[in-house]
Structure formats: C-alpha cells, structure tokens
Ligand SMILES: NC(=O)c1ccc[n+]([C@@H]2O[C@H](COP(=O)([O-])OP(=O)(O)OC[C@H]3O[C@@H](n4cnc5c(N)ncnc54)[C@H](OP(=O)(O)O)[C@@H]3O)[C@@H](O)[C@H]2O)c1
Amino acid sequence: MSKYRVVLTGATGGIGQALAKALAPHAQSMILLGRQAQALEKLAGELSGSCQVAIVCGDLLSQETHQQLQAKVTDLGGVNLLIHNAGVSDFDAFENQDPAIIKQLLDVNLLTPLLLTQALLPSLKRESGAQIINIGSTFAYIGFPGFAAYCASKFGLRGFTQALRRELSGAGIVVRIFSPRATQTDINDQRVVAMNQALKTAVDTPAAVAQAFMQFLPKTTFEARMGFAENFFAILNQLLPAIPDGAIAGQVKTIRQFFRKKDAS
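Structure block, one chain, the form predicted on its own:
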C-alpha cells in the first residue's frame, strides 16, 4: 500500500500520541480527533514536518463532528486507515458506579467506533486495502472485578470487530483489533496504579504499545494481544474459564481494597 491516510481518534491520550508519532513517518496524511483543542493543535504542530495533518475537535458522537471529519477526509484525499483509539475507563464496584459513568463508558468505547465506522465506510470502500483497527484491551477477553462496565464495552468492541470483518469480507476492507495490556496513561487513576502494583501486574509504556502496534499494522491477522502471560490467560479464559475464575478469586480481596470508599455519612 502507498503511504497511509490515517484517521485517529483519542489522539491526545498517552497511547494516541504515541501512535500518532509512530505513524507519522509512514503517513501521507493524518486526521487527529479528540476533545482538547489545544492538545490537538500542539500534536499537529509536532507532526506537521512528517505528513499533512488536520484536526477535528468535538463530541465524537455528534453529527456535526462526523460532518467535519468527512469534509477533512475529502480535503486530504481519502482515508485508508481508521484507528479507533478513544477510550475512557472507570474502576469501582459495579453496584456503586454512577449510571452516567456507565453510559459514558459504553458511548465512548463502543458506540463511538460503531457510528464513526459507519460514517466513514463509503470513503474506506473507495480505497484498495483499507483497514479499520480497533484498539481493544486485555479486558476484551478477560472479565475482571472492578471493570464490569469497561469489560462490557471492550468485549462488545471485539464482537463488533469480528462481525464487521466477516461482513466486509471481499469488500477490500480489513477489520482488526489490537489489544494492549495495562499501560501507563491517565486513563488509570492512582487507585488503579496502586492496585496494579499490589497485584504485580506488568505495565507497558505508551511507546512500547505504539511499537507493538507498528509491528501488527502490516500483517493480516485478525487480532494481537500484548504480553505473553496475558495472552495465555486470555486463551485459557476462553477454553477453561473455571481456571481463571479460581485465580482471580484469589485476588478479589486485594482488588476490593482499592474500590472507592462509600460515604458513611
């Protein structure tokens, strides 16, 4: 394929910025999407020496944002690589989570990729060898305490990816999913950082995630998961879920220590 013409959501997050910087030397153009105008402009300035860069700032679920994006795609000659990286997380006991937060998790992590993909499919179909790559998570394969709603969004994203891949078979568009494990980004608050330390969870840098993504990009495999142990555990969870049940049950007491404390007043 000639140089990538990229649309990247969640561009100003830790993984998003690392992906943008890794992709820029291989890109003809890049459209960065996010909600922080100043951060988008700063990143665009850093990348402008490598490729054409445009930004779209707004609510990724709004029709207005979709229309702005479609106009930018047309201006820059099309899109052949759509990367859904925007994501939010929340860690807590499910019964204590604010319903508004649960809705936000599903809106950003699942509904946004669905609707943006639908909006850009006509443009993607005009390209030879176009790709849609969804950024998943280890928790797209392993249900984990404290992340029930987040896991639901990522399990759903993986199901969407697989179904659309099959639906578009023969249409010239490849749909895939790339799943990092725990990563050092602002998506995790200090409680999650402390829990990962207590559980001795391996944590990657955004740069390591971007490097692994670039190795995945030219391949044709449906999915990639980072981390040998996490990959093994995900396979085990699919084949023999009772074994992960037991392993995670042994961690639940520690995990619960990091839930938000309920107001006793």
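Alternate state requested, the form predicted together with the ligand (shown: the form predicted on its own):
A lone chain is what you will see next.
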C-alpha cells in the first residue's frame, strides 16, 4: 500500500484528534471532518508538516457536508482509507430518552457511515488495497443498560461492516471494525464518568486508542476490540449470554443511580 490518503470523520473529537496525529506520519493526505472550524484549523496546522491536510467543516447530517467531502476527495486525488469515527452518545433510561436524541444517535452513528461509504465507494474502488474502518465500541458487542439506542447504533454498524466486507470480497476493498472500550473523551458526560468509577470500569486515554489502532491498521483481521476483559466478555456474550445477563443484573441498581433524575412536576 502506498501512503494512506485518509478521510477521517470526527477529527475534532478526543479519539479523532489522537488518530489524526498517529496517522499523519504515514499519510500522503488527510481530509479532516468535524463541525468546529477553529479546532479543525488548529489540528490541520499541527499536521501539515507531515502530510497534505484539508478540512471539511460541517454537520454530517447535512447533504451539503457529504458533497463538500466528495469534492475534497476528488481535489486530493482520491481516498484509500475511510475512517468513520464521528459519533454521539446519550446515557439514560431508554423510556425517558428524547425520541429526537434516539434519531440523532442512529443517524450519526449508523446511517451516516452507510451513506458516506456508498458515496465514496467509486473512489475507493479505484485504489488497490483500500480500507474502510468503522469505529465501533465494546457496546457493538455487549448490550448495556442506559445505552440501548447507542448499542443499537453500534451493533448495526458492526452488522453493516460484516455484510459489506463479505459483499466486497474480491473487489479490493477491505471493510473492518475497530472497537475501543471506555475512553476519556467528551462523549462521556460527568454521569458516565462517575458511573465508570463506581463500576470500576477500565478507561483508556485517546492516545492509547490511537496506538492500538495503528497496530490494527496494517493487519487483515476483520475486527479488533480493546481490553482483555472486554474481549472475553464479548465472546462470552455471544456464546453464553446468560452469564453476562447475570453479571450485568448485579450492576443495574448502581447504573440506574446515574440516570437523569425525572422531572418531579
């Protein structure tokens, strides 16, 4: 594979910035996508000594942003590494979750990667050894209380990854999924941070996630999950789900303490 020509969504986020910095020395070009112009410009400035950097500032829920991205890909002579990293989360009792938030979660985390992939496939198909890497989560494998909609989006993303990987086998494009466990970024609000502490959940730094991602990148494995215990639990969940059912049932009371307090009125 010649040097990577990268499209990275969610480049302004905790994991996105770490990925961009780790990838830059191995990249010919990078297109960084996010919604914060200043953060994008700052990051682009930091990386411009390593590779050609372009930014697309816009909301992934807007068709205009997709068109701007496609135009930028054409300007930079194509893409051979598409990383769907942008994501949103919301932790709460499912019955209290705002339907608009549920829709946004599914749109950003699931529908957008599908539609962007479809739009960029012609460009990816022109490259030899092109890759699409979806950023999953431990919650793409384990359904967890308070994250029903988020888990639905990430399980869906994993299903998409597997199906498209099989559909494109022999077409020269590899479709893979890389799943961090809990990581210190703004996606987790104070309630989630406190819950992770209460449950003694292991939490990684974005730099550690980027390091593991760089190890995954040159391999050909379909998927990678971070964390030995999380890996083991994911396999157990698939083979013998009653065991995680029991373990999580023991945590539910603690988890519920961190749900949003319902308006008493």
